[in-house]
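Only one chain is included here, represented as structure tokens and corresponding to the form predicted alone.
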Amino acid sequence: MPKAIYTENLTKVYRSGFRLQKVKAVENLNLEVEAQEIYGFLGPNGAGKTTTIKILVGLAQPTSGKAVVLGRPAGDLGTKKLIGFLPESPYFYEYLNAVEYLTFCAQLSGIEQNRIKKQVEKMLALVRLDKFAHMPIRGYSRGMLQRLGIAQALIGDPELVILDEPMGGLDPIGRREFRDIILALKAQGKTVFFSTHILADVELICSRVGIILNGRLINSGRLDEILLSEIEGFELIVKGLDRKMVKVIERFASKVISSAENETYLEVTDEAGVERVLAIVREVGGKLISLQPKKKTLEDHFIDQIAKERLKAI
């Protein structure tokens, strides 16, 4: 099965300012997105995410290198029919209502006329806008507009869905519904590629991620592989220790919190410390309630990676 997205040394150079100085928005980007996976594309503002996405959907041409989407060169007309796209700042015809707008999008997508009404109703129900179907778009909130944008991206039943900051403007309920939609798309065998700043959501639904900074991909891989190696210590909850034993254990723990229920929460930095703590607990007849590794979150990893790259540039 061909890769859904493949780029090789992809570079995009713009000219900016009064002197038309060259600015590399994307530099030698080598990106691989497998078919039927959810891929999170991460990076700070100005990192090159939107430029990359514009190239993939054919809205911008690369300066050098190549981009292949669904086995064809990016921008191929036949391939565009298989892509659903939500830009970071979508434009809507505000004098239309949602039914009229999605009907127009469905016609552009080439959906048969006798299927359009049913598909529009399906999309409105999916993004929870069915109650506002005949309300003029100009009266929509930002979150409602974002839902409508997601609906238009999915209206043509695409094989590949590319979303640029799709969670902007969504409240926590809307973000959860969006995650459910994305997971449902994967279950249907579709590929989802999206950029976002909300890293907690990426950690919940993405199988792989790529981190881009200054137009260059600085890290890419499976989330479980990236985060598994970054264990910061261990968290334990034990029961049945008196104050004297808690004082003894404090020598091996970086953090100790005792509760009124005679439970003690401990943070230990290494396995040797864990063994010492468990030996003491067994010796005094205490009980281990839980033991789990304390791992970095995706947000921790992201911030560390960005900080390391910026230090290299100094």
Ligand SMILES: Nc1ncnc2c1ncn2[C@@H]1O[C@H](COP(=O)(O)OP(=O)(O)OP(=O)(O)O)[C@@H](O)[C@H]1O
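Residue numbers count along the first chain shown, from 1. The term rigid core refers to the maximal set of C-alpha atoms that superpose within 1.5 Å between the two forms. The model shown is predicted, which means the values in this text are computed figures rather than measured ones. First, how it differs from the form predicted in complex with this ligand.
- Shown in the overlay between the two forms, fitted on the rigid core, is a CA shift at V238 of 2 Å or greater.
- After superposition on the rigid core, displacement of the C-alpha of N28 between the two forms stays below 2 Å.
- A47 is not among the residues whose C-alpha shifts by 2 Å or more between the two forms once the rigid core is aligned; its shift stays under 2 Å.
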Second form
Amino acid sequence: MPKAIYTENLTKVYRSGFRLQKVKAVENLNLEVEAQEIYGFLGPNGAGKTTTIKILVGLAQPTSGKAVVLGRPAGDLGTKKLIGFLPESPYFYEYLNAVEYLTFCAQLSGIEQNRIKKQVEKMLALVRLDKFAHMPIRGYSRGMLQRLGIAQALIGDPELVILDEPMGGLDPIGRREFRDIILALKAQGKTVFFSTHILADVELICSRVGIILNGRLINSGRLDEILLSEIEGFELIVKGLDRKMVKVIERFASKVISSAENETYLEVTDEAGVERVLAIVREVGGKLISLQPKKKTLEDHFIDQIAKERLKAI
Amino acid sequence: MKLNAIIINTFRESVRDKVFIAIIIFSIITMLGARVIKPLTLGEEAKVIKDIGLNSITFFSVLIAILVGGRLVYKEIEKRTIYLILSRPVSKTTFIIGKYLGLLLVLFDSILIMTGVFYLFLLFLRIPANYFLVWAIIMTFFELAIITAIAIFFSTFTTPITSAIFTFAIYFIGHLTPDLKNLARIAKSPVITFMSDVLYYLLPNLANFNVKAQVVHNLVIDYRVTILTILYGIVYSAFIMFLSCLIFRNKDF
Ligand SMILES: Nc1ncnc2c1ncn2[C@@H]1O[C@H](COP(=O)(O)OP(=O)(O)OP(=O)(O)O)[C@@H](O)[C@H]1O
Ligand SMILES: [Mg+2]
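Could I see the form predicted in complex with this ligand next, after the form predicted alone?
Below is the whole assembly, all chains and molecules, this chain first.
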């Protein structure tokens, strides 16, 4: 089975401003997204997510490098037929209603005439817009627009769904429903590729993520691997130590979080430190209440990576 | 099928646009307004009313072509609705041609409405109307095909206002092409001769599309010239649309 998305040294240079300065929106990006996975594409504002996605769906041409989608060149009509796409903050024809709009989309996607009506109804029900099906889009709220966007992306049962910040404008219930839709797609064997800055969404549903910064992919892999590779230390809670012994073990701790009623909660950076603390505790007849590796959250990771990159840049 | 969908959507967009409806209403008011100047017509009422009727149909449909045509593609890019068309299996050529034909459909229908009103009005005033008048209107339609193509051409790379100004300028000069030819002939300076020759061949020759005066004065129309002019209109529009497609094909969004 070919990779759902494969890019090799993908680069996009924009020339903008008065003096046509070069902006490297995407630089030597190598992405690999397997078929049937949910892939999160993470990056802060201006990192190059939208630019990458535009190339993948054929809205922009790469300056150099290669983009292959579902084993075919990105941007070909045959490739586009297999893709569903939701742009960031999508905008629709305000003078149409949802049924008219989705029918139009279905026609453009090349769905057979006799299947269109059913498809449109199915999509409206999926995103719970059936009650507003005949209301002009002009009157839609932000969240309703986002739902309509998801509906138009999924019409015609695409193999690969590419979503640019799909959760934008959705309330917590909307987010949850969206996650359910994504998981249902995965269950149907579809591939989902979506960009976001909201890490919680990624942590819950993505099998793998790629982190992009300044146009370059700075990390990618399974989420737990990215996070596990960076155990920051261990958190220990020990009990039954007298004040003097607490002072002794505190020397091995990187941080004492709390120390009260003969229960001490501290952080130790490495395993050797943990061993020593445990030895002391055992020796003086104390008790270990809990020992936990301290993982970075994705949030921490994200911020760290960005800080590192910024430092490098200076 | 995909082309049809784009044509119909463009049609819907225009018809549901207030500007468009306002223009149609204005054209009808202008036609009917011709009645008011009756005292000034010195017994030539029929001719004056026909003249005003035909000219207002032309004027307002050209206005639609330039104003709507100049916004048509630009708006899709500006509002990013184009993302959801071109990310589907639709080529940029299909998109642009669909937009063009959609606007032509709009123009066809508006001309139909205006002509209908015009004929009813003539009937009401008991002014004899022959099918000659329709010839003038058909010619106007093919002129509009050129103007619309030019408006869309500009709107692939400039703003609606710039597009409108340029298109209007070309429309204006296009009606002066016989004069350009004369200028080329009589000019002493070879530079001016060259320039006016270039303009003459480059700009659309729109004067030929205007047979309103002949029609109103019941003069004979040379059908051979008329057919050739229509063919010229089709070829010229096709060429401009071809250029628009070329520009559009290399565009990033
Ligand atoms: N059409 C364009 N012309 C010039 N520069 C552009 C263009 N599009 C994007 N850029 C630049 O490319 C860089 C990447 O932009 P991009 O929109 O891909 O970021 P993003 O990751 O999607 O950000 P966000 O999270 O804010 O949506 C930015 O520096 C942006 O200014
Ligand atoms: Mg973006």
